[in-house]
Structure formats: C-alpha cells, structure tokens
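Next up: a single chain in structure tokens, the form predicted on its own.
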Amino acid sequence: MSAPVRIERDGEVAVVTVDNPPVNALSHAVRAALLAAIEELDADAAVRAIVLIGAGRNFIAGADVREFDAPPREPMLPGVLARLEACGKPVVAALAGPTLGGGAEAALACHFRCAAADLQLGFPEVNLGLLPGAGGTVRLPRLAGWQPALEMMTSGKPVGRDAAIGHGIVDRPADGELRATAVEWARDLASRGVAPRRVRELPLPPSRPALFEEFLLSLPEAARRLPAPPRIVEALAAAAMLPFDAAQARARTLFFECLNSQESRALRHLFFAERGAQPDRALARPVAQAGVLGSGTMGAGIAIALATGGIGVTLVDAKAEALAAGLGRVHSAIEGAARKGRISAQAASAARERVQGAAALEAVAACDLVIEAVYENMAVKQEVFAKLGALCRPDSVLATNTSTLDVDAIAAASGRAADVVGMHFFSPANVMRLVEIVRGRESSRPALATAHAVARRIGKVAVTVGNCFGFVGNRMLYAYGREKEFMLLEGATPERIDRALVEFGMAMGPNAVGDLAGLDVGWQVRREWAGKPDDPRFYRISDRLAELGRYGQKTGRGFYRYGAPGGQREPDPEVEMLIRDEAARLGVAQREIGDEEIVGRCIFALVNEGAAILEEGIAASPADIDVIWCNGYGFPRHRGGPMFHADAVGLPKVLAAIRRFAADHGERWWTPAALLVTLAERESGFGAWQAARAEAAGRAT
C-alpha cells in the first residue's frame, strides 16, 4: 500500500499530498502521517514554503466516519490542525472538488488558500447530527463573518469557488493546473518573505449578543429540536465571546455531546446504509441511450433524471398531444433547475438536447435500457413487454416502473425474463432520490447490475428488493395506511392523525400525502389488486373520497379542501361527516384517540410488516428497509428508519405494544412477525441480527 501522505520537493517548496482513496478521508493513518510531515518540513531549513494538496479529484472530503464509533486515537484532528497552523513557514492549501467537514477545517488551518473551479467547500457535519469539532467554528467566522458561518454550518450545504472567494475563505482562483499554481504562489510567498497568516490571529467580526438567538429562532422548529443545529449556534456564539482556545474547547465538548446522541447514531446508520453493498459493477452493461415509455408525470420525471445524468433519452408516447406535454415538462424542469442554479446553463442545454420524442415503439429498438412507465394495469404492461421482448436488442435491459404489480408476470410476457427488472422510481422521479430495483425470479445479475449502475449514475439511492405486492416500500405503506384509515373510522380526524405523525417527525402526514399524490392513484391500484384484503374498513375512506371525485390537491378537494388546486389545505367538515356516516354504516364506534396511539399504531405496523419482509427475504437487511423509508416515504432521518427506530425503542417494548393492539383491535392485523417475536424474546435487535448474519456469511465465504 502507498503511504497515505507523501512529500515531494520542488526546490524550496515542499508539496504534501494526502493520498487516501477514494476521497482522502482524514483517517488515523492520514492524521499521523500529516502531523509527521509538517513537523519534518518545519524543521527542514531547505524548505521555505509548503503546499498541501489532495491526490485525485479532491482535496480532503472529511473525516473517516467509520472511526466515530471507535475509541479516539491520537493524534486527534484538532491537534494536527493546530500544529499545521503553527508551522513557521507559509502553507498554501490547493483546494479542488469536495472539500468538506474536516477537509474544510484543514483548509482553514492553512495560511493561504487557492482553489480550482470545481471546488465544493462545506461543513456537512449537521447531516450526521454533528458540528465541526476541529476548529471550524472558531476559524470560519474570522474569514467569512457570522452570517455565512451560521448558514453554512446549520444547512450543511457547500459553496462553490466564487462564493468561497466572495466570503473571504479562498484567497485566489487557480485557473491553470492546480498544483503548479499553488507551488508558484508558495515560491513567491517565500521569496518575498511573507509570514504565515494564521486565521486564529485574525480579528473577529463585530457581533451582537442577540444575533445567535435570533438566528436559532429563524431555523425551522424541527431543526431546533435536533441536537446539532442549536449546538452549532452555541459553538459559534462561544467563538464570539471566548478566547480562541477556550471557544475551540467548548466546540469540542459540544461535538462529543452530539456524537453520543441517539439522533447522530441514527444519521450515521443511514450514512453507511445508503452506501451499502452494491452489485458487481463489472457486470453492468454500458448505457448511453435509454428509452422511456409513457410521457406522463412519471415518464417525464424519469426522462429528466436520465438526461441530467448524462444519458440520452427517447421519450415515447403514441398520443401526440401527450408527448408534446411530456416534452414540455422535461424542458421546463431542466430550465427551472438552471434558473435556480442547480445546474449550469451549459449543462441544461446539453440535457435538453439529450431528450428526443417519438410516437412509435420502434424508436427504442436500439436503446441500451428501456424503462416502461405506462398505465398501472397488468394487461397493458404485459402487452408492452411482449412487444419489447421481440423488438429490443438481445443485450438491452428492460425495466418496469410498476409500483405494485407482479414483476415476474410482466417479465414472462417479454419472452426474455432474464433481461427484465423492476425500476420503481418515486414521484417526482427527477427529485426523489430512491429507486427500488426489483429482482424478478429470473432477473440476471448483469440486468440488475445495469439498473443499479444507471440509478447511481443519475444520483439515486438504489436498493435491491424482492418481488411481491408493493415490494418493500409500498407493502409497508399499506400497513401504515391501514391503521390510519381504521383510526379515521374510529374517530381520529385527518388533521389529528397528520399532526401527530408530523410531530413524530414524518415529512408529511399520510392524509396530506394522499392528497398530494392523488387519491385516484391508490384507488386504481386497489381496484387492480386481486388479493386485496376483504375487510370492508380497508382504505374505505380513501376509496370513498376517490369515488366522489375528490382526488386531492389536483381537484381542490380530498381529505382536505384547498382554496385552489395545490393551494393551502384546511379541514373539510364534509369529510368529517362522510367519515361519521361510513363508521355508522360499518358499525365502528367512534372515540377519542390520542397522539401516542396514533403514532404507535402507524409506526409499529410499519415495523411488524418490515420484520415479515425480512423473514421472507424480500429485503436483504433491516438497513435496506430504513434507506427505503427515509428516502422514499419521509420517515424522519434523525430516527434512522423504522427498523433502527424499533431497536432504539427496544423490541420487547415494540412486541408488547403489538400484542396490546392485537387484544384491542384483533389478531388479523396485529399478529406479530415471527422474527420480531424471536428477537424480542432474546432481547436482541434487528441490527444485531443483521450483524450476526453478515458475520456468519463471512465465515462461510
């Protein structure tokens, strides 16, 4: 293995390169080697200036998150950066690409900073429930001021080179070759005898005592309830009031408070879960051109995601008017992304040019990947795949975007089931990060690897799941929604249910989500569902509203009423009357239902269904379920996903609650999954179960 830090001399300038693939994370080995390099060069009389640079495409992308759950090992990053800053010779940081977290703090500890055009500098620690604990909170405001420091650290969003220069973080651009520019600058600094400019010695900008409290109150209430954002503000306030070393010590204390919080553990769990095992990339087939069948909301969204991800798209719709509307949605969304600065004007132009429309299915014959996004009807999809099987190249991958239908039945119609997978995008497909890659009974490894590779290329989180009704996400959604529908009949109002679950942390309540997605969508699925439960209460209120043409926001009325389609929602007395009438017709007695019961029944229904899915092998791991629910269904990330949350609550408590619900509401819907019972009786958890399985698999290998 190569050294994680190497030294090269270019005359009187020493170049220190951090080389720890893939992103130059500040692992223990890197910290130790960097400290040794600085001490060696500071003592070398032949060296008059130093350049710190990262190997590959970026400077340093942050700390090694894998070490956060291990005992601390010296040298710790704050000490390494303090020694770097104390160096008696000018140190120039040559910044490029992702320069994040501990990497950004390392840049601030250098004396001067130049940057390539692709710099993305930021402090994303808040996304792991943490704060910058290696000097960022005391150094950044001395360069950028209080407001940029507060905003960058509480949002976690990086800034580009121009913004970093504007904030005073970066001193100059490097428009030529980065290393050569940095070395030339360092040599000039040495020749002119320029002393190190230590950020810790710079004056603090003026501040008001109320500034920090006002900023904290401006944050969303949900953010204020989490450990990290208030502590970030507190650390910056300490930087304003205390000497440098005392303020940094306070920030370090706050960092460890965050590190030990349940919320940070949950966020770190998701960090690793989202980067879990992937299919062998070597098996993936190259995809330069994709076909998308259906130009409605979903098809257009998939086309946008593919085109902005660098893949050519043929968007097919037999109806000329629908195709024109779909292409219009594609172009509008791409232009909107450019206006908002999410992509450059050049990238937007290239993305638009990648999308072509076609009326005939034959237009996708030469495509490497074809994604079907037509009407959610088995007969329609089978007809489409029968044609695709004969029409498309033998090495092309055929994917269905079905959200609930049997992928094996669709694949069989193609006559080439090995080439067929599910690619279940979530709406809007150009925004939502999740794609469930559905493994059919005969789906080949290359087909699955290709679907995964495409999803990752276009910036999605891809999770492989098995084939059953609803796969993982929607199957669990029906358990969650089942309980909220039953509680509507039992007396909880739509707004009471939504408020309780939003307070728990869900991005939206289930009734508001139904109105947003369109109640007609689920209604159509349930009409197609051959195995739909025969309980007359099952989704009765949602179905009744859809029967009345109350589809939600798009019609101005659903569970709520809206001043205009898509406008502000408000409770609707007509819905409350409809619910009372349906409850009376079905013989359901109404009562007061508290928030604790609402949350318990909905969330533990998710957990129980998730345990059954694990038993059946539909999901490979509890972590996969957590990724699906946090990225596709708005489950609160700070709770880590339903299965991680269940472990945090304790499976014995979860099982006791489920048995209580079974006694109160019937065993048909509340029979505990066998895996949940086994783990609860062992006083174990889903995480420990998965770790044991992984260890056993490793021994077998």
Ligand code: 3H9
Contents of the next structure:
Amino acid sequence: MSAPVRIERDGEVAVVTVDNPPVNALSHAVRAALLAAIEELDADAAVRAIVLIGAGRNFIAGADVREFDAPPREPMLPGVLARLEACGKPVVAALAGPTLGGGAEAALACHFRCAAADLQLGFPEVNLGLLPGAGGTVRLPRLAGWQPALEMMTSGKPVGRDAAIGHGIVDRPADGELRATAVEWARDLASRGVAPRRVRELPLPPSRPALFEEFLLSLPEAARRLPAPPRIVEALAAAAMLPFDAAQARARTLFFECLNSQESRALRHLFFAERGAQPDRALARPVAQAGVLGSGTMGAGIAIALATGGIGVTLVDAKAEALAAGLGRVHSAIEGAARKGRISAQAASAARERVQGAAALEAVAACDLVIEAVYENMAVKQEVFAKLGALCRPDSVLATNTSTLDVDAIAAASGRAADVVGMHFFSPANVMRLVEIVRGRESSRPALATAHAVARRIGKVAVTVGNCFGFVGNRMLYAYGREKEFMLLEGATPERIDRALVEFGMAMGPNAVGDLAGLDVGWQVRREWAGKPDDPRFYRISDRLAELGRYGQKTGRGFYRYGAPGGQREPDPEVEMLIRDEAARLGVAQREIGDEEIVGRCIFALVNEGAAILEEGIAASPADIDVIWCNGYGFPRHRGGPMFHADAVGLPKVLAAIRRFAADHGERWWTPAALLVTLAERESGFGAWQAARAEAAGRAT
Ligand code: 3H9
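Please give the corresponding structure for the form predicted together with the ligand, as opposed to the form predicted on its own shown earlier.
Below is the entire complex, every chain and molecule, led by the chain shown above.
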C-alpha cells in the first residue's frame, strides 16, 4: 500500500499530497502522517513554503465515516489542524472537487487557498447528524460571515468555486494546472517573505445575540427537533461569544453529543447502505441511447432523468397528442431546472437536444436500453415486449417500469428473458431518487448490471430486488396501508392517522399521499390484482372513494377536500360519514385510537413484511429495505429506515407488540415472520443478522 501522505520537494516549496483513495478521507493513518509531515517540514530550514493537495480528483472529502463507530484515536483532527495552522511557513491549500466536512476544515486551517473550477466546498456533516467538529464553526465565520456559515452548515449544501471566492473562503482561482499554480503561488509568498495568514487570528464579523435564535426559528420544525441543526447554531453562537479555543472546545463537546445520538447512527447507517452492494460494474454494457415507451407522467419523467444524466432518449408514443404533451413536459422540466440554477444553461440545451420523439416502436430498434412505461396492464405490456424482443438489437437491455406486475410473465413474452429486467422508477421520476432494479428469474447478470449502472449514472439510488407482487417497496406499502385502512374503519380519522405518522417523522401521512398520487391509481392496480386478499375491509375506504370519483388532489376531493387543485387540504365531514357507514355495513365497531397504536400498527406491519421479504430473499439485506423506504416512501432518514428502527426499538419489543396486535385483531394479518421470531428470541437484530451473513459469505469465498 502506498503512503497515505507523500512529501515531494520542488525547490524551496514542499508539496504534501494526501493520497487515500477513493476520496482522500481523513482516516487515522492520514491524520498521523499529515501531522508528521507538518512537524518535519516546519523544522526543515530548506523548506520555505508548503502546498497541501489531494491526489486524484479531489482535495479531501472529510473525516473517515467508517471510523465514527470506534473510539476516537489520537492524533485527532482538531489537533492536527491546529498544528497545521500554527506552522511557521505559509501553507497553500490547492482545492479541487469535493472538499467536504473535515476536508473543508483542513482547507480553512491552511493560510491561503486556491481552487480548480470543479471545486465543491461544503459542510455535509448535518446529513450524518453531526456538526463540523474540527474547527469549521470557529474558522468559517471569520472568513465568510455568520449568515453564510449558518446556511452552509445547517443545509449541508456545498458551494462552487465562484461562490466560495465570493464568500472569501477561497482566495483565488487556479485555472492552470492546479498543483503547478499552487506551487508557483507558494514560491512567490516565500520569496516575498509573506507571513502565514492564520484564520484564527482574523477578527470576528459583528453579530447580534438574537441572530442565532432567529436563524434557529427560521429552520423547519422537523430540523429543529433533530440533534444536529440546533447544535450547529449553538456552536456558531459560541464562536460569536467565546474566545477561539473556548468556542472550539464547546463545538467539540456538541460534536460528541451528536456523534453518540441515535439519529446520527441512523444517518451513518444510511450513508453506507446507499453505497452498498452493487452488481459487478465491469459486466455493465455501455448505454448511450435509450428508448422510453409511453410519454405519460412516468415516461416523460424517466426521459428527463436520462437526458439530464447525459443519455440520449427516443421517447415513443403512438398518439401524436400524447407525444407532444410528453415532449412539452420534458422541455419545460429541463428549462425549469436551468431557471432554478440546478443545471447550467449549456447543460439544459444539451439535455433538450438529447431527446427526440417518435410514433413507431421501430424507432428504438438500435437503442442500448429500452424502458417501457406504458399502461399498467399485463396484456398490453406482453404485447409490447413481444415486439421489442423481435426488433431490438440482440445486446440491448429491455426494462419494464411496472410497479406490481409479474416481471417473469412480461419477460417470457419477449422471447429473450435474459435481457429483461424491471426498472421501477418512482413518480415524479425526474425527482425521486429511488429505482428498484427487479431481478427476473432469467435476468442475466449483464442486464442487471447495465440497469444498475444507468440508474447510478443518472444520480439515482438503485437497489436490486426480487420479483413478487409489489417487489419490496409496494409490497411493504400494502402492509402499512392495510393497517391504516383498518384503523379508518375502526374510528381513527384520516387526519388523525396522518398527524400521528407525520409526528413519527414520515414525510407525509398515508392519506395525504394517496390523495397526491391519485386514489384511482391504486384502485386500478387492485382491480387487476389476481391474488388480492379477500378481506372486505382491505383498502375498502380507498376503493370506495375512488368509486365515487374522489381521486384526490386532481379532482379536488379524496380523503380530504382541497380548496383549489393543489390547494389547502381540509378534513371533509362527508368522508367521515362515509367511513362510519362502511364500518357499520361491515360490522366494525368504532372507538378512540391513540397515536401510539396508529404508529405501532403501521410501522410494525412494515417491519413484519420486511422480515418476510428477507426470509424469501426478495431483498438482499435489511439495509436495502431501509434505503428503499427512506428514498421512495418518505420514511424518516433520522430513524434509518424501518429495519434499522426495529433494531433500535429492540426486536423482542417489536415481537411483543405484534403478538398483542394478533390477539386483538386476529392472526390473519399479524402472524410474525419466522425470521423476526428467531431474532427476537435470540435478542438479536436485523443488523447483526446481516453482519453475520456477510462474514459467513466472506469466509466461504
Ligand atoms: C466530517 O468530516 C466530520 C468533521 O467535521 C470532522 C470532525 C472531527 N469516509 O459516494 P461515492 C467512500 S464527517 C469514508 O460512491 P461519488 C464511499 O463509501 C464527513 N468513506 O462516490 C464509497 O466507498 P465504496 C463529511 C467515504 O463520486 C466511495 O468513497 N464528509 C467517505 O458519488 C465512493 O463514494 C462527507 O459527508 C468518507 N467521508 O461521491 C462526504 N466519503 O467505493 C461524504 C466517501 O467502498 N461523501 N466514501 O462504496 C460524499 O459526499 C461522496 O462520497 C463524494 C463522492 C461527493 C465525496
């Protein structure tokens, strides 16, 4: 293994390179070697200036997140950076690419900063439930001021080079070769005898005591209730009020409080889960041009995602009007993204040019990948796949975007099932990050790897799942939704259920989600569902509302009524009456239902179904389920996903609750999954089960 920190001499300038692939994280070895390098160079009379740079495509992406679960080891980052800042010779940071968290803090501890055009400098600690604990909270405001520091650290969003220069964080651009430019600058500083400019010695910008309180109150309530955002504000307030070292000591205490919080553990779990098991990238076939069949909301959303991700798109719809509307949607979404500054004007015009419309299926014959997003009906999809199988290139991958239909039955119709996979996007496909890659019985490894690689290339979180009704996400959604529908009949109002689950942390309540997605969508799926459970209570209220034409927001009425399309949601007494009538008709007694029962029944129904899904091998790991639920269904990230949450509650407690629900509401829906029972009886958890399986697999290979 090469040294994680290298020193090279260029005349009187020493270049210190952090070389810790893939992102130059500040692991223990890097911290120790960096400290040693600074000590050595500070003492070396032949060295008059130093450049700190990262090997590869970026400076330093932060502390090594993998080390956060172990006890801290000396030398710790704040001390290393204090030593770096104390260095008697000018130190120039040469910044490029992701310069994040502890990496940005290392840049601030240097005396001068230049940056390549691709710099992304930020403090994403908040996304891990943490705060910048290595001097960021005391140094950044001295350069950028309070407001940018508060915003950058509570949002976690990085800024580009121009903004970093505008905020005074970066001193100058480096448009030539980065290292050569930084060395040149360091040499010039040395020759002019310029002294180190230490950020800790800069005056603090003026502040008002109320500034921090006001800023905290401006954050969304959900953020204020988490451990990290209020502590970030508190650390910055301490920086305004206390001397440098005392303020840094306060930030350090707050950092450890965050680090030891359950919320941070959950967010760190998701960090790795989202970067988890991926198919062998080497098997993926190159994809330059994709066909998308169907130009409705889903097809157009997929086309936008592909085109903005750099892939050419042929959008096919036999109906000229529908095609024109789909292309219109694509163009306006791309323009909207440019207007909001999410992509540059140049990138927007390139993305627009990548999308062409076509009326005939034959237009996708030469595509590398075809994604079908036509009407959710087996006969229609089979007809499309029979044609695709015959006309597409033999090495093209054929994907269906079905959300519930049998991928094997669709694949069989193509006559080349090995090339067929599911690519289940979530609506709106250009916004939602999740894609379930569905592995059919005969899907080949290259076909799966290709679908996976495309999803990642366009910025999605892709999870491979097995083939069953609803795959992982929607199958679990049916368990969650089943309980909320039963509780509606039992007397909990739609808003009571939604409020309890939003209070738990769900992005939206299930009834509000139904109204947003359209109650006709699920109604249509259930009418086509051959194996639909025969319990008359099953989705009775949703179906009844859809039968009455109350489709949700788009018709102004659903579980709620809406002042105007997309307008304010209000409880609807008509719905409450309808529910009471249905309950009476089905003989369901109504009663008062508390928040604890609402949350327990909905969330543990999810967990139990998730455990069954694991047993059946439909999901490869509990972490995959967590990723699906946090990215596709608004499960609170700070709870880490349903399976991580179940471990945090304790599986014996979860099992006891499920057994209580079985006693009160019947075994039919509340038989605990065998895996859950086994793990609960051993007082173990899904995380430990997965770790043991990974270890056993490692031993077997
Ligand atoms: C912090 O710094 C606290 C400080 O205040 C100090 C306090 C004392 N550590 O995302 P990718 C791995 S908190 C360890 O697929 P991309 C990642 O797991 C930290 N590993 O690539 C993956 O491994 P594998 C603040 C890390 O090109 C590989 O690198 N910093 C770390 O799409 C590639 O990752 C952050 O939160 C890490 N810090 O995106 C930055 N970062 O190949 C987090 C990455 O085995 N990182 N890995 O699956 C990122 O945002 C993205 O990884 C980055 C690259 C933008 C850098």
